[in-house]
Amino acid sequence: MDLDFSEEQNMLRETTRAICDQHYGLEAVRDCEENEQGYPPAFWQALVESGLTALTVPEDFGGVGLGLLDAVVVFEELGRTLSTSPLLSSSILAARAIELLGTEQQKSRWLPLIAGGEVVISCAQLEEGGSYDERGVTLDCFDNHLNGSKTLVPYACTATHFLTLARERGSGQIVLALLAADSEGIDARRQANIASSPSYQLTFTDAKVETLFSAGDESWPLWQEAMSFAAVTLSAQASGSAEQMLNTTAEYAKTRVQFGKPIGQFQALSHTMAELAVEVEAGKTLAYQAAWAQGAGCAWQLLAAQAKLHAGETIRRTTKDGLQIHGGIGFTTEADPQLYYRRAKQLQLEHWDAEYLERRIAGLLLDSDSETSIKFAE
């Protein structure tokens, strides 16, 4: 397993990191928490002009036909200044989905839409009082027409679609809808959360669907296949995050003269560091290999989740850690700690829960198909 980057990669990662310096920023993050949108337009406008909107849509669909690995590339960069877009459901969740579960003629109107940024799709999977699971999914699907209820849909003031996981009646199979966000019979309201980030509750009232992607008894796996695409590069974004925590949280511990010295100086203080520091280390390595295993054809789908579940955890402990550490300034709304520590329960939730990742990898270890994902994860 080589895990150095490439010249070409690490263009993009400055390519990245160019257009977060430019169009986003902290101070841009607090911005979008007081608007509708929750980000800067001018931000998804160089995604879509730099090609990122297409980074891993196939070159035949009108994409740059790059790899999961080159996606966290771009999404580590995306989580250390908290640049969050509809580039994830859109780009990579929906588009991936497209990809697995749609005929060509259907992947041959909708993966150019989305690689040119023309279309921004919703991903729309947790319902009330469900969970990750199969059977959390009851939005029914009938006759072309969906009724039911969707919760935490991010993004969806912006979406020009949406994509929901239904439940066919008569057949009870998982169907995949997409829609048009304007259509009749949908009623989005904005749902408060820690992060400020603009997530909403979908109703559909007989809302007609546009586009139905079913592939009868293999879309549930398909769809977790989209799932654990999302959630490596998900795990990146966290990793990011976390990394970029630890960095001002050193800083910061360094120039904090306490009892006649650097705060970074006292034992219990930089102990807790270093323990920090080699979570994150750890957590973007398992985000790498993840790639890695999914670029070369190998059992990747217990890495994406081992990836996810340790992303979340850290990311978590870094933020509270970091925030101690800065003491009562910490939590005020001037400074920057608290900004990473409110969106850092989010990225946890997001894209499979701790508790539904526990059950995913006790599966996917317990399963005799899935001896060379333990080999290979050992």
Given for the second form:
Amino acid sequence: MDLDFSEEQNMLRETTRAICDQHYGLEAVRDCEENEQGYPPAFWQALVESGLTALTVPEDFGGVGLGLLDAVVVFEELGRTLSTSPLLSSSILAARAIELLGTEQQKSRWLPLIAGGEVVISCAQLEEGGSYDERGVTLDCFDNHLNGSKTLVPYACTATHFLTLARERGSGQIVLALLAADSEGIDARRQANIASSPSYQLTFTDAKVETLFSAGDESWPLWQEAMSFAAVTLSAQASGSAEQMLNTTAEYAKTRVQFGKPIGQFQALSHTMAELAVEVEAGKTLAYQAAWAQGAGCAWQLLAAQAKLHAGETIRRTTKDGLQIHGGIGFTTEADPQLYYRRAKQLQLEHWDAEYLERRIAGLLLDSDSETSIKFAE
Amino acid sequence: MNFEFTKEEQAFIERVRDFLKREAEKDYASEIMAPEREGHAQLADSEERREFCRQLGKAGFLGLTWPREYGGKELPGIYDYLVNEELASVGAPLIGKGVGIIGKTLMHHGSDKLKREFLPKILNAEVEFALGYSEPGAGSDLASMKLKAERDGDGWRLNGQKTWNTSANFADWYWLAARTDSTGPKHKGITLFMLPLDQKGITVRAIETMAAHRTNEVFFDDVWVSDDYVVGEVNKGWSYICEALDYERFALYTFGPVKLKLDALVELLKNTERNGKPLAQHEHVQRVLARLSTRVEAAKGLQRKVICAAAQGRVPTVESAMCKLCSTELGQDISNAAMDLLGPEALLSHSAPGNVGDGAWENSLRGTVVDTIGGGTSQIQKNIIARRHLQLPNPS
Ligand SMILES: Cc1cc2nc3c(=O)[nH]c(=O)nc-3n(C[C@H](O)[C@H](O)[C@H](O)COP(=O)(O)OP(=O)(O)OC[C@H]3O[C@@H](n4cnc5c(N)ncnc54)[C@H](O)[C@@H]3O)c2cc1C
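Starting from the form predicted alone, produce the coordinates for the form predicted in complex with its partner chain.
Below, the chain from earlier opens the complete complex, with every other chain and molecule after it.
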């Protein structure tokens, strides 16, 4: 057993941190809350140039060919400084889904473009009603055209393409439809939200599909597998945010004096922070384990769901308690904790919320033979 | 034992409701009745809201519990509470500092001049106050405040800083605590002053928060206050501040908003579908609601203990601490649970297409953060309960 990262992984962490420091940072996070794009263009450029958009794309398709554990290292760092971008949606979720569902020809066409940052893909899954279940997908796909709407689509403003979950008329099967963002018949409306992130409601009216990905009955389980893959990176991102929030809080508690002593000396606060530290460490390791298992060819999707559930709860609790420990300062926009607090709920609810995760985990736990054909309790 | 309000109290509640119904028909109603504002933001911060407060005064709902000699109705303390519950339930500005802390402190300790000048204005809602206690270095440890007041002629010269002074941007008068003696114990050198906020030397700077709740930091540069505007005796301010907390107990802890939140959530869950059936029919949702509703009833019980103790003339320090701790933590937990139950669409704000429940819950998740901080943090309430109720030793 060896729980250390490799030399290369440590370097990857350094590279990511340097990019965040140079091109993002909390000041930029604040600016991005106000502007339409939602992330600094130079940051995206740096991700492309350093190969991070190609990280887990296979070498055969123009990628770097690294694994999920390497992506975890990257996303933990991104989370630390709230450096969000379409990286997760495009290079992790969409790329993985295309890799799993695409024909050789489809993969050769799209994966190199994703790896090189030439296309930026937004994944559109959720519909009104907010269900991550298969039955939540009702958007109609017929004769290569889409009709219906999606909600909470991230970064639709800068995406070049949308990868849209749809239901094929007739067969009723799930398909993944890739459309150019500037196609006719796509209407995008910005949705203000707690995290001030660029989320959009998309309405498709006879919008033409560019590439249709389908694996018949297997489409849904394979999409779930791609979601699991992305869930691990998102867990790492949430853990990174939680760890940073906890560090900031501990620093504050060392310097803020009330009743003649640093407030960190009050055990009501120090014990709370100690508990958070346990949660954060456990959550990080859980994501590492899920990523490692995926790379080692072991059963990993149960771990992925557990990692996401744990990380979501940890970031919520860390930011809630972290704000409380900051006292009045924590409530102000001038101070940084609120940036983490508002994003925490998004990290927790998006990309599988707790209720869905509980059912998924129970399903996988009770039917351990088949990670891909899970029966959920209703 | 009887958990119900008396006949008189019930009749009074009806009177307040009738008044509010009439107000709700006026043009300014949508501006005044804003239930989406969280409790701490229920201030008379606009012309419309001030006009509403004047109407409250005209209808005789201000000074209910004041002695007759000061223009009051000499009703038991619970009546202030009853008014506030009704106001809170429609999201109107509450009767607050003026009728409570400030009016009552002036009646007990103020000079005749201050009483004559301010009490009638308070009854008519002609004056709004800002409360100036907290400082950057003095939050939970309020008695360590430093804003300096130095003797100067027939008055005092103030220099220093306050922070978190909500209302300072629109109020007329300041109710301000400052340090007049730094030689003795920290509790013994604080004095209360009254001064107009538009006075030269006072600079008010906005502090924006992550909810619709502006507060302020305020800087004092050689601000002069005459002896006439010292409240009570010099260096006795701390005891007045603590005493005033007791005047507030009736008015401060409304229970309605928490109950209304839960009711609104139940309605929403009945009318929002997930996977083909209303959320309220999902088992996990029912379990969460069962627990929240139990906590709401428990919080109500603790709140009732506060008003009953106060009605018997006891100082309900422990009851208030329990009530505040329980209801503020619950308010946050309801918002959080609501978002968890409603799922990702609950992240969407009021203005977003496709939101659920009008975006109220993400607003609430931000707004309720301050409830466990302002007015004594949850940790401070626990300290009070540990020491006063359980008689545990003070650690320091
Ligand atoms: C929006 C808003 C409006 C406000 N309005 C007003 C106003 O109008 N007028 C006014 O005067 N004040 C106002 N306040 C100030 C408010 O009363 C203080 O914020 C509050 O008392 C906490 O002080 P603090 O923010 O300095 O936090 P601190 O006192 O610095 O607390 C930081 C943390 O330390 C903990 N802590 C402190 N002491 C102990 C202890 N002994 N044991 C365990 N834990 C401890 C706290 O619980 C908290 O978690 C307002 C505050 C806010 C945020």
